[in-house]
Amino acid sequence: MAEIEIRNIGKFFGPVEVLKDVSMTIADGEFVVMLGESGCGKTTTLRAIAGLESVTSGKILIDGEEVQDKKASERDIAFVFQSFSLYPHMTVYENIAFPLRAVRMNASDRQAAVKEVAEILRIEPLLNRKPSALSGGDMQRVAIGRALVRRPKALLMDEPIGALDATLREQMRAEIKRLHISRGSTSVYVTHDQIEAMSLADRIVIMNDGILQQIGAPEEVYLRPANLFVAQFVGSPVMNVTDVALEGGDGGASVMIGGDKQGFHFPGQVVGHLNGAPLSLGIRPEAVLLSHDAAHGAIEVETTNVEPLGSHDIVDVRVGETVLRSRTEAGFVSGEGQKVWVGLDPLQAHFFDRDSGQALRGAN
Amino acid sequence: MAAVRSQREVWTNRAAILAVLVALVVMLAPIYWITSTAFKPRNLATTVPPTVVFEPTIAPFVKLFVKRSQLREPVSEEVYDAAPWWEQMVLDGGEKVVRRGRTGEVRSSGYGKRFTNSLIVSIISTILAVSMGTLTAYGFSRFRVKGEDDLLFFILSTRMLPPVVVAIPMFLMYRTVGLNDTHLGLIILYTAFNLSFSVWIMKGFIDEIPREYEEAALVDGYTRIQAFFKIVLPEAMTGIAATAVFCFITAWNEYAFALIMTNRKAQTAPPFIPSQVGSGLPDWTVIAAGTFLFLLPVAIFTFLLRNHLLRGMSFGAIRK
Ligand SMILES: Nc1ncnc2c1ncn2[C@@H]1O[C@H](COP(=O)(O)OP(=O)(O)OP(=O)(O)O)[C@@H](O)[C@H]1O
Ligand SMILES: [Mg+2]
């Protein structure tokens, strides 16, 4: 097991510049979550720390060591791909016993540590057939088996279930997170799905357009947006955000909503720090409270849509020329077209930069 | 599964099997006329109709190895009985083995020999053809090659111009530098000849085989070399024996430069076979039985690859 430490590496393929000036350092027995969209170069990030990449500027230090001028075969390091990762001209024992061979480890020592990881993956069944016997997610619980069975010093995982089924998804989720608890293997683990991340992460890292834009625990990024980025694209349904004007002193402020006149009251110490920069309004649907009667603070609106869930409903209002959505308990209000009073919760509410996008904080 | 077919599936079903026995009836009739022929005694093998039972014989391959010449007059009771069996069969056809002068060794008709160069010819130049084409189409595949299109186009383009056309230069700038009727100058040929068509066959495979098996042992451990052999290799092997196949026909069924580049020391089988067609009356037997066994080895190497045949012939389509 060992620390990584990314500092400022930049990739370009070409013209095009994937990686920019990204850096972070993953703790000992830590498992981080890459998470982001499409092409932000989460894959680059991860194959260039395995070595099958090289960065075109910046360092990568294993152990305190730099290997970004190491062969991936020199960095001792697991690998899990999304797909193929499994040699289909081999069984399964033989596939995981492969990394084994490398090292030239004996075969005694071989067949133990096979068993032993089988043993942990519940694969014994299976380490007589070919891949092409197996279920997609037997196959990908061979690989992390073939990627544990060497201990390497840091376990690297692109979308190992991302291709997957829903149930079978979470199954898995629950696996590798208990095999993580485990084992305690550095792991960097890449993903699309923000439930995955949040549920195995010990530190998430967003990354949008080869930029990195904040890493911390997964209530930090969900409570603590560092700008509208991440703060729209952590959460579901997504944050709320409105372009607003605020006025008033110390004591408060109202926060006009574009095209609203009356505003919501926000206490001293909420909006005190902001200095009248241009702002936007960040608020999750959970803090854009709805009433049937007239709150202190609260605006008379008229619903524009609902969204029925089960458990709970997202209620559309419109406040002004704007649309806040609301999450409320199952029924209730019954349709659109109704008038409800609608709140803000001030404790919950982001202010964000409108230029800048970086999120403003006080104090607190 | 719709458990009954309709009337017109089972016809048109009918129909195609039809047409697929026409198809190997037909294609299957030179080679039994052929086998058939080959072991025939001579009287049958030109009669009107043809004969299609008799007792077979194998006095064709013993024809084919042995040089002979006509008996001028029978020989005597004495000498044939003393005679070995297979020379009895030659003097049957009214024909006597040609010994040396002094040692009385059988001269050899040259067929033995002609199949054995045919065979070390077509093996080594496919040997070359197969793994140099698997090298290079790894490097396209896998590399950024500067070029890359232009270069194989290039490789491509030495196929276009037809063999007749390069025929007379080659043979001059062989004759200068020595490699007229030698071994090495047909395997040059016949290598080069088959390259461009593995490096572009092998590509087509290399390409199916995903990245990331390789990157997968690269990270576990593994030189590139190691991967290519332990992980590229075993993928590939269908194309690589569809390639070696197709190489292997090309070189042993070439004809135009082995006859234009060889006259004795490294002549293959195909020029010499119809050269004994030759002066006087052709014995069609031993023309047969030469051609026969020249049809094994094709025969031989297609049946052995032929699990992994069925996956490459389709070239890719299908893999997995
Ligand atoms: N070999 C390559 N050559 C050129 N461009 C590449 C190459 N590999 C990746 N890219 C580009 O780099 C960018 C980042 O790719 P990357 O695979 O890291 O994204 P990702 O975050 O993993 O996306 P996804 O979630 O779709 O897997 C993309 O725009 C992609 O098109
Ligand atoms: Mg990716």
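Rigid core here is just the name for the largest C-alpha set that superposes within 1.5 Å across the two forms. Values in this document were obtained by computation on a predicted structure and should not be read as measured data. Residue numbers count along the first chain shown, from 1. First, how it differs from the form predicted alone.
Here residue 91 counts as shifted, since its C-alpha moves by at least 2 Å between these two forms after the core is aligned. With a cut-off of 2 Å and the rigid core superposed, residue 101 has a Cα displacement that reaches or exceeds the cut-off between these two forms.
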Second form
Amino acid sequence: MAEIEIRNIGKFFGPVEVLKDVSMTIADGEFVVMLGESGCGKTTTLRAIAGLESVTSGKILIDGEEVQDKKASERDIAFVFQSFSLYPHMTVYENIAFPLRAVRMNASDRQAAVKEVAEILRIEPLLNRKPSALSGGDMQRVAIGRALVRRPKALLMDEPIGALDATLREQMRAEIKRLHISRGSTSVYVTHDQIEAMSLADRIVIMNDGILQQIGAPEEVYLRPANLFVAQFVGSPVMNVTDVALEGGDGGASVMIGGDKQGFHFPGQVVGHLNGAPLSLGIRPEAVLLSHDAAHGAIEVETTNVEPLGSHDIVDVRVGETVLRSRTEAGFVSGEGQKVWVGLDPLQAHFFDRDSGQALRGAN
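Could the form predicted alone be given as well, to go with the form predicted together with its partner chain?
Here you get just the chain by itself.
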């Protein structure tokens, strides 16, 4: 397997700068998912690691060796594309064995290698079939098998299950995770789907406009977003974000939202580090707490929308001029216009500098 290090890489397509001083280290055996919107630079970064794109500046190292000037064929990297790209006239066995034939591996070793990969991917019964006789999920398994059969240093995957339907995507997520664990391969996976990222990754790399925004474990980027972009990109529904003002009080401050005359009391341990800069408050729907009864520190509001999602509901309430989304148990409210009380969990609140978008963290 391999450690992959990216040092300050930049990339221009003509006058357009698509990667801006990107740096990261992917540990040997780690599963890293690059997450972002279309055009953010994640696929360009992946292709640069593979040698399918050159870089304008910076260095790429695999196991400590600089490879940015090497051809893709010299990097010992396997790449799985979103399109299956199987040879239609070949059987599954022949498709998987093709890279081994290209390096002139003898027939018995080739057969053993294909058999091993087919067992791992659970496609032994399919080895004599042509791609036209396979489902989408099976074709993707074959494409992954062809990439893995020669035991590359790292496996790079560019939205490999994006073309599958929802049920198959869920199945293939589990298969890819199982495969990674069983092989211990260094894996880099590109997606715009945050569910894939959260379920697969050891660490997530979040990019926007060619700039690396945050690297961290799934729970870290969810619970401690580095800036407003990450806060609103990770999570579904997205984090509530609203401009707020603080009014001092005993042992803390009142957080004023949407011009409402009432505020939510936050203790000093949550707001004591804030220095008077223009603030935005970020709070996830599960930290917007609704009650049918008056509670200390809660504000009476009306529901404005209810979105039933089976296991839970998303309920919108209006605080002054601001709408907050809350995650509640299914059937908690009957519909729009119902009176409820809303409170905020201060320990799940995030404050951001309104101008820079950067998170404002306390000492803890």
